[in-house]
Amino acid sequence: MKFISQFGVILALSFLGEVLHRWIPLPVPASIYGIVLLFLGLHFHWISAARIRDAARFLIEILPLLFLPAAVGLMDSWETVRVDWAAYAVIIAVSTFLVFGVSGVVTERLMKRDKEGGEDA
């Protein structure tokens, strides 16, 4: 019963991002309001951590499986992608390592105010 609880205030975050998603009118998906929505829960104290952890580790674990349906999608559209592969491969590629860059330069600075932080403590 705790991991069905644990799992319905995830979905209901999820269906509260279905609906900023409906009311605002901005190209932002459903899913990204909900996670802004459980990112401000944990942060201002709305949603424990322990009240989700669970839940949130089991999905965190079968994530490769939640992929599937977009790679079977690709293979279906096989031949709209396959005119411009080499293109969306340097695309891929390009992200990639431009999201791996900001991604460290970020976790540096906040682990560098945090130890900063925590010297003053």
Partner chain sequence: MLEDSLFFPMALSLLAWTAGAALHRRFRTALCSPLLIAVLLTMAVLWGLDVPYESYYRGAQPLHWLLTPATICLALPLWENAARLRRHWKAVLAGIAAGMAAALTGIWAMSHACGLSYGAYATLLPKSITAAIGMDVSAGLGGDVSLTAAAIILTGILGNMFAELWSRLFHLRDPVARGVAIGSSAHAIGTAKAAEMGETEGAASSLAMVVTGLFTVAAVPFFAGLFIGG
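Can you now output the form predicted in complex with the partner chain? The one shown was the form predicted alone.
Coming up is the bare chain, nothing alongside it.
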């Protein structure tokens, strides 16, 4: 029964996210509103972490699997990209690699400086 009530809370938040998505004319999906809502709920103690923890852990654990149905949809894109596929593939791969490196290295360097600065001060 614990799981049912925890999952119920998570679904209620999903529904609230859906309502915001419909009402606010911005390209922000229900899931993003939902993350913000749950974060605020936890922060202001409207929802205790224990109220959702087990179901949330389970859902996060299976999250990669949940992308499978959408990802299999790549099989229908082949016809559209047949001409330019090499350019697309190179741009997608290089850009993903580049963004990963730039954001990671900038964060790591600045954090190191934070820590060193903190020790000096």
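Note that the structure is predicted; figures quoted are calculated from it, not measured. Positions refer to the first chain, counted from 1. Definition used throughout: the rigid core is the maximal C-alpha set that superposes within 1.5 Å between two forms.
Annotation: Cα of residue 92 displaced by at least 2 Å between the two forms, core superposition.
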